[in-house]
There are 2 protein chains.
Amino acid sequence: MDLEAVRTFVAVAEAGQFQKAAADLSITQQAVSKRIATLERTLGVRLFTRAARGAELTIDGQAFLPHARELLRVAERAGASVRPGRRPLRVDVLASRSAQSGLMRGFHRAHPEIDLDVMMLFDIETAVTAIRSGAIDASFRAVAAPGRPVPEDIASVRVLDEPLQLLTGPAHALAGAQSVTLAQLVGHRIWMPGIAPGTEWAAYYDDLVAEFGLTIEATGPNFGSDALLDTIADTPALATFMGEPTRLVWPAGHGLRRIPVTDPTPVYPHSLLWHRDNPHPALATLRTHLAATTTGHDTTGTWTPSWAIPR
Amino acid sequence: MDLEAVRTFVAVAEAGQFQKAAADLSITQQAVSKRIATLERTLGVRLFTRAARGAELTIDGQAFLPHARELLRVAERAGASVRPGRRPLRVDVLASRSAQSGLMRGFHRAHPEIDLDVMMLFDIETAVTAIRSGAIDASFRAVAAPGRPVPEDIASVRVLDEPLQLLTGPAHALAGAQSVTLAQLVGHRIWMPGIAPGTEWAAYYDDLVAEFGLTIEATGPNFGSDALLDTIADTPALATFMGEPTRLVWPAGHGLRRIPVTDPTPVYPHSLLWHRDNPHPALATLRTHLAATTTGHDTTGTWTPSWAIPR
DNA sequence: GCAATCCACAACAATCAGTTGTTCACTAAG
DNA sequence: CTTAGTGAACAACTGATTGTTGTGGATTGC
C-alpha cells in the first residue's frame, strides 16, 4: 500500500470527483486514475463508483476513509518526531513504571497540545551528551554519576524524591509487616532485574549494597515489570524495591503488598536536566509545570548516595 | 515517505544489521541500504550508526521507531478493513449520538479482541442492499419504512426502545416544567437539524408531526451536536428531542435542561438487522451480547408510528 | 440531439528500485 | 604487522513503475 495513494484517495473522497482532486494534488487526472486503480487492484475491493458527474464511495470506501485518515495523521506524526528544528520536546526517562514517566503524564494532561516524545536512554552520559548535542530536550536523572560531573552548560533541577518501598508476596517473610528498616533487610534476597550494569541507577544499589550489606540481584533478562510483578507474587523468597505508587493501574488478584522502609528510608532523587541553550518553547513549559507541580524535599531519615546530590 | 522504507527500518533495528534484515525482507543488502539512504534522505536526519559489527539506531532514529510501528500497525488495520473474507464487523448506526453508538460501546468494551467498523449509511433502504451484499453485516434501523416492508432473507431483532425526551435552553418557556405533554408542545418551534429527507428517521418525524400538529424543522446545516447544543442554549424560543443520556460526557456549563415528554412518550424503535446466511463469526457475538443486554419493551403509554414495529 | 463533463485506455518518456559486481572501513586472529 | 572476515556503500545496468499527452466512451443537461 502506497501513502501517496492514499493520500489521493483521500482527496477523491473530499473532492468527489477525480478532476477536482487532481487539481488539489497538482496532477492530471489520468494520474489520479490510475493511483486509485492500483489501489483498488492491491487491496482488492471497488472503492470509488464512477458516474457521470464525478466518483462516489462506495460501502468498502467509505469504510476504508476513516483508516485512510488515521493513516496520513500517523504518517504525520511520523515525520514530525524528526522534523529538524520543530520536532515534538523529547524527554529521557528512566523506565515506564517509574515516577518520572508519572510526572510526564501529567505534564502531558496538563498541556495536552503539546507533542511529546518519550525516551529510554541508556545511561546518564549518554544523556548529557544527548543534551548538549540538541537531540534530546531533557532528561530526568539522578543529576550525577559517581566521578562523572554534570558539564557546566547543563543546567538540572530536583523535581522529585522517590522513596523506595519493599514489595513483596503474599508468602514473604516480611509480608505482614507494617514497615521494616534496612537492617532488618540483611540477608532477603531483593531482586531488581532491568538494572543495567554501569549505569547511575546500578550505581545507586551498589552504593545501597555496600553501606547497609544488603543482598540485591540486580541480573537476569527483564520481561517487564508484569513478568516481575508475577515472579515477585509467586516466590516467598524474593522482593524487590518500588518506588511510590504511580497513577498506573495496580495489578489486582497478585495479593502484593507494599511495605514501608525506614530508618533510614532509601530515596532516590530525581532531577531534570537540560541545556541551558535550549530553544524549545515546550522546555520552559515543562520546567514552569514541574516547578508548580513539585513540593519541598524533606531529608530527615532518608538515605541518598552522596554523589547523587545535586550541586 | 514510503511505507516499504518504514517497514524496512523497523527491521534493521530489530535486526541490527542491515544483511539479516535483507534476508529477512528476502532482498539485497544493496536495496535495504538504498532504501534506509533514502529514507534518511526524505526525513532529513540520519536514522543508523553504521559500524563495522552492524548499525545501530540513533536517537533520532529510537525516537522515529515507535512511530513507525503504530504506521504499520494503521497500515494493517487500514487493509484489513477492507479485506474481502476476514474483515472487521462492519455495523451501521443512525448517528454517532444516539443511543445505537452507545450500544456498539457497550459490545466493543465486553468483546475488545472483536475488531470493529460502525458506519453511518443514508437510509434503510440503502443498509437493506449493503447486507444483502453483504457489504455490511448489521444495521441498526427502525426495521421499516413506510410501505417498504423488509424483505425475507433479512432478519431483525428488536433492540432498544429510545424513549425521546425535550432538550432546551435555561430561557426556554418550558425550561422549568417536570415533564411537558406532546399536546403541551403544539406551537413551540422544535429544531432536528442533521435529519435528511427520504431516510426512515424523518419519516418518523413526519409522522409525530401529522399525528400531533408539532413544529419540527428538521432543515438546515447539521454543523455537529457541539453546535447544536450550544444553539439550543442560547435560544429561548428553540427545542430538540433527544433520546435518553448515553455514557457519552454530559456538555456542563450550557444550562440545558431534559424533559421527560408524556402522554404519550415518543419512543424510537431501534432493531438491529442482518442477512440470515451472513457467516461473520462477530455477528453471532453481537446478536448475543444485545440479547443478553436487552430488557424488555413496556409500550404502555408509548407512541410509536405503525410501519415501525417488527413483524 | 448536441455540447459539456468526467473517467478510462493507450502510447510514450522519465524516473525509480532492485540486482550484480566491487570497493572501502573496521575488527579480530595469527 | 599482516591477513582473513564481516558489514555497509558505491557504480553500472535493467526492468518496472509512474507520470505525461492524446483520445475515446458514457452520462447528464439544455
Given for the second form:
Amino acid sequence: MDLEAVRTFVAVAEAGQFQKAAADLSITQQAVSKRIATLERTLGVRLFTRAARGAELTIDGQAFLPHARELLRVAERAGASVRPGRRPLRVDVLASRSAQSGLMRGFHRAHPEIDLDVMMLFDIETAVTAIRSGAIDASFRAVAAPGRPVPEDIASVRVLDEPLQLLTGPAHALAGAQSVTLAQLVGHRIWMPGIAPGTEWAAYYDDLVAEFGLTIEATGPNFGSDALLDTIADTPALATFMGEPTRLVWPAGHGLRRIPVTDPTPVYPHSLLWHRDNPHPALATLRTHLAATTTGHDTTGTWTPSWAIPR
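Would you mind giving the form predicted on its own, to go alongside the form predicted in complex with the DNA above?
Excluded here are partners and other molecules; the one chain stands alone.
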C-alpha cells in the first residue's frame, strides 16, 4: 500500500477539501486526486463522495480512517528506529563486567539523555562485519593483531590501556606480596580458560608469554568468572590475570588477593572501532567523552605488544 496515498487520504479527510489538502501537502490538486484514485483502486472501495461542502467520507472511508492514521504512526516509528540521532547508539563490549563495559557506564552517567543498546559480540571479525552492516555503531577491540589489519573503511582510536593484576588464592606462594614483577611470575602457572584461539586477546597473551617466558594455561572449559574464582581460591598452584578496572564479587571466604604487576606492567590496549561513514551524532559524543576521560598510552613502565596501535 502506497504510504503517500494513505497520507494524502488522511489529509483530505481532515481538511474536508481536495484543494486545501493539496495546499497542506504542497502538491497540486490533480496529484491529490490521482493518489486518492490509486488508493481506492487498491482497496476496491470508494473513500470520498463529492458534496457541496467539499469531500465527505463514505462509510468505507470512515472505517478506513483510523487504520490509515495508525499506518502512518507505525511508518514514523519504523523510520525513527533507524534514523541517526533517533535510534539508540549500539555499542559492542566484550563482557558485562569488563573494562569496556565500565567505560560505557561512565558515558551513560555523563550523558543520560543518549539512548544506548549495549551488546556483546565474540571476536573482531564478527564486530567488524556488524559495524559494516550497521547492526552496531561501534565496538571495543584490541587492534591491530598480527594478520588482522584494520580495514580502510573502519576507523579506530586507542581509548584505554588496562593494567593487568595477578589474582591469587590465600595459599598461593605470592599471595602476601605487595606487588610482583613479570620476572617473578616465571615458573608460576597462570590459568586463563577464557583464551580462545584466533582471538585478539589470544594474540596478546601469546606475545606476553613469548617476551617474558610466562606459563599461561588455557586448558579446560570456560565455565565463567564464578567458576574461575572458585578454582583460584581453592588451588594454591594457580593464579590468573585480571584487568585492574574489572569488577568481580566473590565470597569473603575465598580470601582472594589482587596484586599489582610491575617492571613492566602489562596493559591490554582497548580501541574503539566505528565505520568512517557512520552519521550517528551520539558516536561523536562518545569519542569526545572517551578522549576526555581516558589516560595516555604506552606510558613508561608498561608493556603492550608491538602490534598495538598507536605506537
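Nothing here was measured: the structure is a model prediction, and the numbers come from that model. We call the rigid core the largest set of C-alpha positions that still match within 1.5 Å between the two forms. Residue numbers count along the first chain shown, from 1.
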>> Does residue 203 move appreciably between these two forms, meaning a CA displacement of 2 Å or more on the superposed rigid core?
In response: no
> Any CA movement of 2 Å or more for residue 61 between these two forms, core superposed?
Replying inline: yes
> Once the two forms are fit on the core, has residue 263 moved its CA by at least 2 Å between these two forms?
Replying inline: no
